[in-house]
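Shown here is one chain on its own, the form predicted alone, set out as structure tokens.
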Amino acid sequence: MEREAIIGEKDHSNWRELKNRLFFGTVVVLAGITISPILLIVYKLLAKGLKQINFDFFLKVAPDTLQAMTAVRNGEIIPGGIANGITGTILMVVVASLIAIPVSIVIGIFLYENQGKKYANLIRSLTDILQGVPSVVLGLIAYIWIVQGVTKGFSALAGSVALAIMMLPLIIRSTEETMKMIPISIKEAGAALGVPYHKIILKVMIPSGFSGLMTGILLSISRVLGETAPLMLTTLGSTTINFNITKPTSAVPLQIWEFYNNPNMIDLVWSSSLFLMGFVLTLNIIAKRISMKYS
């Protein structure tokens, strides 16, 4: 009887080990299926886009149709690059950040300090609704507000406003959640020392939540970097490098759309997409490192 019990227990242990292995194998297979589209996209971008990556790609503006057609016919690399798109993207992202970050942090702190109050709940609900609004609608709003009302024409400022509106919800909610994670004792210690309320926020709460705040900011920037629809309604695009926010400018997503509509510039579509993916990936890695270092 004792021997049979030992054998039965051993069989049961072997069965459990077999089930664990089957479950682990299933998880590995499903995880591989999940990430396979990403790997295929990265492989395709590298295979198609690397041949156009050179110094001219970053330093020169986009070529015209004749230059591209001549290069394609001769089997050469398409001359020019996306310098006007890179500078336009950086310009609009910087302006959008200057608009969105201070406003978002203030609103996020307000929501944290007034939890449960009707007005704060209303703002929180509106923030969640804004996060779900399609980007083309926000571009239309910026068109009505800025293009028609302020600059009287397409401009980088209008595109920046559209991107800033898109950045607001993510930074607001990340700010509120970051403030909730800070121990209340830190705030109470500042108050006990007689520190004014605004200094507690500026000198204690915000530095303590730097990791979460910076992560939310970088992720919001990553989100708007690839937006095309709102920029089509606000910035129009430009064939030259422009740093005047009241004038039309280009952006990398806009250039990708323009290249796609020109059969002679398909190679630039892959290269521009590879650059944009690398830029966004870099920002996400930086956000992760900041979160790990200052958490």
The other form holds:
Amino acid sequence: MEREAIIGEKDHSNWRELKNRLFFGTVVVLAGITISPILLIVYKLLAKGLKQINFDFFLKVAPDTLQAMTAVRNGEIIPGGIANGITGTILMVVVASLIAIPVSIVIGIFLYENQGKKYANLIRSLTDILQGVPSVVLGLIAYIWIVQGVTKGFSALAGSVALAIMMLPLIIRSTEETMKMIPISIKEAGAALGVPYHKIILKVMIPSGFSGLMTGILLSISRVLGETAPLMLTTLGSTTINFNITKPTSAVPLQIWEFYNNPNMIDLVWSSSLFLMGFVLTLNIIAKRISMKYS
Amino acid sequence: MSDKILQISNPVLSISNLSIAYGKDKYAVKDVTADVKRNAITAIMGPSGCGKSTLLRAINRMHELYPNIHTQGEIKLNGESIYGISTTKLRRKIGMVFQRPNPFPTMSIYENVIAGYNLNGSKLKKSEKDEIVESSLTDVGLLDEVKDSLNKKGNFLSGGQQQRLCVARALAFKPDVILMDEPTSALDPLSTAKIEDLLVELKEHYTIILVTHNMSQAARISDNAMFMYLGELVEYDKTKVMFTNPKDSRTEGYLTGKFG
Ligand SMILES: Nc1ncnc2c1ncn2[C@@H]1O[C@H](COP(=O)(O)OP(=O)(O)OP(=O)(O)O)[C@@H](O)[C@H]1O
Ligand SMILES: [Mg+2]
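What does the same protein look like in the form predicted together with the partner chain, given that the last one was the form predicted alone?
Up next: the whole complex, starting with the chain shown before.
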């Protein structure tokens, strides 16, 4: 009997070990499946794009076809860079932020202050719907409103408006969630000192939720940085550096698309993508840092 | 007037026929009439939900922050209606300390004490600010403990120290009255004792109204005591009298621990 028991136990532990191994194996495989696309992308971008990244890449505008063709034929790296795209992207993201951040924070605070009220719930649902609208549709709307209505032609402003609309739901949501995390007692402390409502919001609530708000803003920016479709319909692109928001302007994702369509500039597709990916990744890391540091 | 309600001459506050309802007819405070003695500690006692906090918050109109609130009756501060001045002015004269210490997390200790001025946009000279901060922190007995870290955030302070910081923040305005809603219920016995000592010292210059669940605390430090039940002010008397010889059977029941 004793013997049997021992054998039984041994079988049991074997089975358990097998189960453990199976489980561990599954986890490793699944993790591998998740990570491999990222690793493959980064590897490919580095392998193909890194050689193009130099000072000129950041300081010069995109080359014309002839320059690119000559370089490719001579086996040299393609001259020029994406300065027009980088400046355009920064210009449009800054303008989009200037539009989206104040509007979304006001709406987010409004939603927080009106928890459970019908009109607040309605606005919250509309925000969710807005988040689900395909970006190309937002591009069309910005085309009608701004390109046709305001600037009478493709413009950075139109692109910014499209991007701003995309940023709205993200910042609204993160603002509301951030405000909810701040203890009511902090607000009461302000009120008990006779501080008027708008100053409580501006000087107490927003500073207290600064890291949350900042995280939301950075993530929304990194979300729209790579948008291509709405920009095609609104800013069109430009071969020169442009800081006039009423004029067509380039952007990094637009340039990637243009390079892709030009067989001589394929190398620039990789380097521009590498840059864009690095930019987005950096913003994400900063956002994570901020939210970790202040929470 | 009923003999169960203490009469007070030259009161700092007088509350008359105050009724407060959340929503249409859910009355939390019912027809309360009472005067509050100057430079004394007045305790408000009563079982949970009897309307203590609502009454207290009505005194600096903090209860108006809740939606659908209905208030009837009158409260006078030094003979003047509290509804005749802005809440900003009113709350400078009637400060408040909460159940849980709530210093502003983004501000330093110094900024917390002076927050009432800074947040309201008062322009004070640095020297004036320094003076207010120093005297407020001295009054709450915190200056020695924090004088080397005035520019640090207050989150390393103990709960009791944070609560004293909140008292200092309220004192910075040199208010007439300080309202306190169970200010020690989140603190350990030692910090509680310190706050109690502090309140007894403060009453020399300030009037304190203290909501407390802790009967022995009321007995230890209050001069006068109110007993509320289901929104009514059942009995209001000198604390000693109320604890030794309550006039209402409900007061007696509460004080002897039959309910609450
Ligand atoms: N914001 C509110 N909305 C609706 N009803 C409320 C609100 N605050 C309090 N009440 C109700 O009003 C009554 C009195 O509440 P209050 O907080 O004044 O009692 P309390 O004596 O301070 O109780 P406790 O000892 O538990 O703090 C209770 O019935 C409570 O449910
Ligand atoms: Mg209460």
